[in-house]
Every structure is written in structure tokens, then in C-alpha cells.
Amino acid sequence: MAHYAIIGAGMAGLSALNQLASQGHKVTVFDKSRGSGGRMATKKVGAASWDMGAQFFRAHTEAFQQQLEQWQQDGIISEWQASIWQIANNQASPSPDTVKRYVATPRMTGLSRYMLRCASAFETESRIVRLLKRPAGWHLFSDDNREFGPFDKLIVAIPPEQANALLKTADDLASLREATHVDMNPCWTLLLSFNQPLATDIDAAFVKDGPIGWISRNNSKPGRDAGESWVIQANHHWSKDHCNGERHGLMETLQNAFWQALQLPPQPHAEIWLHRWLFSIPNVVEQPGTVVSNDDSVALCGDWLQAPNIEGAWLSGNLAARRLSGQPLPQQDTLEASL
């Protein structure tokens, strides 16, 4: 069996492990954080905590509402039976949807330390900024001059900039570095939690008007700590015109938004914390679902070379680790990039 190497513990990188793992091969995963998840990412602050990113899952494939049903039998996530709405016009009104949405318990992240349970190794807080390749396989060279290998096949789960910059490290892979032009979006989240629960039915809300793209109850979901505290995920539009704004004035506009969003009067916090995802979602995705080099050693795949969710992910790391390892390729139903 092979011995692989991961850069990204997001959702694309577990995804891949999962795969590969599940063949008996050694995989050691890589990332720049203190742990994993990716942009399924969970915030305390105080006594307060909060899904930062990836709000939900959902499948509109077979494949992917199979392996959802499978993390649901192992208890690791649930049903979010939340009161959707939408808003528009200053008009808010239950969302005609009938779709199931799931989250990981107790928070998002629990899916992801869930999924590394078959790694070989996990290297956190450690940051890949070279790729070398010897006789022997492929060598790994961390921004503090630590180096990792050999490794006989590398799948590189990054955001395509930070892949791009990478990949400019090993001449070997010049050829990967074209599909990596792919255009993300930013995405500006607010994080706000209150003493007292707000005065609305309202559990997540899919906004139309301004600044404000989604809004929900994190307390709502199941497993959540009980005290009131929301998540407010600026549109993709607004968060790139503001990319490099002044963080006082950004809080106050989602802020002033949220409340006219939900028709209440501004309300004290109890905790606040803004954070910018530079690498939200894409803005246009081609679908070549993975890409592999020349010599079938290096594999490129996210949610960018699929679709923009997590559903996107789950499939281009399973397909970039059947493509190195020589399984069988599963006949995967169409992506539709939509919520």
C-alpha cells in the first residue's frame, strides 16, 4: 500500500482520506490550523459559540445522501428541523422549501475530527510552502523548514491561490497550476450572542435586501450550547466591495441590517466577534470534479473544482483519491451549485 500525503483538512481533504483509508493505504494530513474542518469552522468566544461557516449540509445527489445517512447512523450529525424563511422587501415569509438540512453535532467540527480518525498522522499549525520531488517520492517543507516525506502520491486540498503558490514550488507540476485560475469569492460573517432570546420565530432566514445574505439561530440547531446566539453571513457581492474595509464600520452595517432584517429594535450583545473568510465560495465552478498530473502522483480537488458547497467537496475528494489510487470511478449524478 501507498503512503499519502493531504494538504487541507477541509471537507475535500477528510473526504479524500476517508477514500483512501477505506483501501488500506497510510495517509498523513496536513494543515496550516491548530485543527481541522476548514471553513467548517466553529468560534467560542466567552461563553458563547457559534457555526462560523458552513451552516448546513444538504445532498442533491444519491452518493451524497447515502453517506449522509451513514454519518446520521453513527451519530455524528443530525437533522436541523429549524422554521426557514425568507426575506425580501422587508418582508419576511416561510421558505416553500422542503429540503432536509443536516449539521454536525455538537458543532460542525465534530464531522471533521470524526473523519480524521483513520489518518495515519495529522500535522496541525503547519503551514506547506514547498513541494520537492526525489527519487524516493515527494518531500513536504513547512514554512518554519520542517520537512515531511517521502510520500509516494500528494493530494493538494487548498483554496486554488493558495494551491497556485504551491504548486509554483515543484516545476514537475506545472501543468496542474492552469486549473487553479479559478475566481473566489470573499464572505464577511458576523457572530453576535445575547443574554435574552430574541423575539422572533424566525430560526435561519435566507436574506434578499442589502448587505446580508443568510442569517440564523445557532442555538437552534441540534446539540447547540442553549444560550441565544446568531450568525449573520454577508452576501458574496457586498463582502467583495468591502473586502478591505474598516472592521468598526462593517460591524455596525451587518449590525444595523440583521435588525432591520428581522423588524426588531437593536438589542444590547452580550458577545460580538466579525471575522472574513477570503476564500468563501467561487464564483464559477467548470466541474472537472478533479485534476490529476502527468504522472498520476499529484491530485488537485475542492469544492472550486466541483461545486460551491460541502456536498462539492465531499465528491471532489473522493474523486481525486479513487483517481490516484486506481478505483473504480463512481458514476456521480449531476451537481446542481445551488444552496
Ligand SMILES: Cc1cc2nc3c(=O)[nH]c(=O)nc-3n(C[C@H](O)[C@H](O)[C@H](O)COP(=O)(O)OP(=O)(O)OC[C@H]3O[C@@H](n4cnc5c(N)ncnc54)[C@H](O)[C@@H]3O)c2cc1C
The other form holds:
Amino acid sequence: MAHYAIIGAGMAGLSALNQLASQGHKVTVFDKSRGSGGRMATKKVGAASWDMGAQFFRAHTEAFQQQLEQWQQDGIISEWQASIWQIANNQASPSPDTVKRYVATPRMTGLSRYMLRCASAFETESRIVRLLKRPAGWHLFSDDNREFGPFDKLIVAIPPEQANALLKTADDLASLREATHVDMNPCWTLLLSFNQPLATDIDAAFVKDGPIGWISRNNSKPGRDAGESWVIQANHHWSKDHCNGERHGLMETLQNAFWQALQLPPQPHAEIWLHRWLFSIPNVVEQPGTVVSNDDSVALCGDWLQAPNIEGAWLSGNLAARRLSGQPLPQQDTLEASL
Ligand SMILES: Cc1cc2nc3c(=O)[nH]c(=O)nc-3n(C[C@H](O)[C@H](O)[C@H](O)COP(=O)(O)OP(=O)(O)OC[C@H]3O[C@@H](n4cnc5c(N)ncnc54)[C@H](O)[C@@H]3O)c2cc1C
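Okay, that is the form predicted on its own; can I get the form predicted together with the ligand now?
Zooming out: every chain and molecule, the one shown earlier first.
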């Protein structure tokens, strides 16, 4: 059995971990953050908490549908039976879609912690900044000068800009950098909590007017704290135009747009938080799924190589792990169904 290193404990890296661990390989996972989940992040301020990144997941492919069923049986995810609306021209109407949406419980990071349980080791607060191939295998160096290794094989599961910078440090991996020229959209996200429930039937809405793209009542999701808390995501276009905007002004604009979308008079919030995702989701994805080095010892994965969502990250990580470990690959038509 081989010893693998996975850089990045988001959905792609964890999917690769689960696939490799199921074959009995030893896997060490690294992340620059204090925890796991990446863009499936949870934010806590005072007594309030929100899913700050990914809001829900859904399956387009048979493979991911089966995985969702398994996680549901394991009690890690639940269907979010929300009242979903669409708001356009200041008119709200129930969303006509019949999509099944799932969330991890009691928060999104619950799923990443569950997936991590089969790692041999999880090195947190370890930003990997250099890769070096020695005769015994790959060595990793963190920004605080720690060295890890040797590892037989390496999976790089971080966003494209970070992957590009990391791959630059190893001559053998220059050819992989071509794949990392993928544009990522920014996304301003405003989090609000209230002492009283807001008087609306809307649990979540796709918003077509003004700066907002999506709003959701976080406490309408299964397993969440009861306190009234809302996530307001600006659309990508507005986020790009205001990427370096002044925070106070942005908060005010997004709050005004929020009340306008709900057609409610402004009300005082209990907690407020504004977060800028510089790299939220890829703009366009070419879908190679993974890219592997000539000597089959390093693979790249992430949503930016498959599809701009949790499912894309899961499929990409699974494929990267299969490619490096010589497991049978999934049917191509299954992967293409995620378009
Ligand atoms: C605001 C927002 C809303 C979204 N909404 C949805 C949604 O509703 N449904 C959906 O399906 N998807 C949604 N997405 C997209 C979804 O979150 C992503 O597609 C998915 O989580 C990407 O997973 P990943 O593993 O590819 O990358 P990431 O989650 O970004 O994981 C990469 C990890 O690598 C770590 N890392 C980076 N550089 C280094 C380094 N040098 N060394 C060590 N660690 C490093 C990071 O800390 C991170 O944990 C949303 C994303 C955002 C930001």
C-alpha cells in the first residue's frame, strides 16, 4: 500500500481521501486552515452561525446520487425541504423546480469532519508552499519551514491560483500548470441574525434584481440552531465590480437590497458579518476532471476541473484518486452528465 499526501481538505481532497482509504492506502491530509471543509464553510459570530460558503448540494450524476444516499443513511446529511422562491422585477414567486437539495447536519462542516475520519493524519494550519521530489518520494514544505514526507504520491486539491503557485516550485510539475489557468468569480457574502423571525414565507430565493443573487434563511435547514439567521450572497457580476469596495458601504447596499427583495421594512440585526470570497466558483470549466503528472505520482483536482459545485469537486477528487491508484475509472458518460 502507498502513502499519499493530499493538499487541501475541501470536498475534492476529502473525496480523494475516501477513495484511497477504501483501498487501504495510508493518507495524510494538509490544510492551511484550522479545520476542514474549504468552501463548505461555517461561520459563527456570538450566538449566531451560518453556512457561509456552499448552501446546499444536489446530484446530477448517478455516482453522486449514490454517495448522497449513503451519507443520508449514515445520518450525516438531510434533505432541506425549503420553500424556495425566485424574485425578479420585485415580484416573488415560488420556484417551479422540484430539485432535491441536501445539507450536512448540524452544519456543512459536519460532512467534512465525517469524511476526514479515515485520514491517517490531518495537518491543520499547514500552508504548503514548496514541493520537492527526492529519490524516496515527495517532500512538502509549509510556510513556517516544516518539512513533511516522503510520500509516494501527491494529490493537489486547492483552487487553481494557489495550485499554480505551488506547482511552480517543482520543475517536474511544470506541465500541470497549463490546466490551472481558470478564472474564479468573487462573491461578497453578508450574514445577518435577528432576535425575531422575519415575517416571510421565503426560506431561500434566487434573486434576479440588483446586487443580490441568493438569500436563504439558514435556520430553515435541518439541524441548525433555532435563532433567525440569513445568508445574503451578492451575484458574481456585482461582486466583481465591487471586489475592492469599502466594506461599510457594501454592507449597507446589500442590506437595503435584502429588505427590498423580501418586501419588508428594515429591521435591526443582532449580528452582522461580511465576507469576501475571492475565489468562490470557477467561471468556466473545461472538465478534464483531473490532470496527472507524466510519472503518475501527482494529480490535481477540484471543482475547477469538473463542475462549479460540491458534486464537481467530489467527482474530480474521486477521479484523481482512481487515476493515481490505478483503480477502474467511472464511465465517461456519468461524468459528462454533470454539465
Ligand atoms: C459563496 C459560495 C457559495 C456556494 N454555493 C454552493 C452551493 O450552494 N452548492 C454547491 O454545490 N456548491 C456551492 N459552492 C461551490 C462549492 O463550495 C465548491 O465547488 C466546493 O466546495 C469546492 O471544493 P474544493 O475541494 O474543490 O475546493 P475548496 O473547498 O476551496 O478546498 C480547498 C482547500 O485547500 C486549502 N488550501 C488552499 N491552498 C492551500 C495550501 N497551499 N496548503 C494547504 N491547504 C491549502 C483551503 O484552505 C481549502 O480548505 C459555493 C461556493 C461559495 C464560495
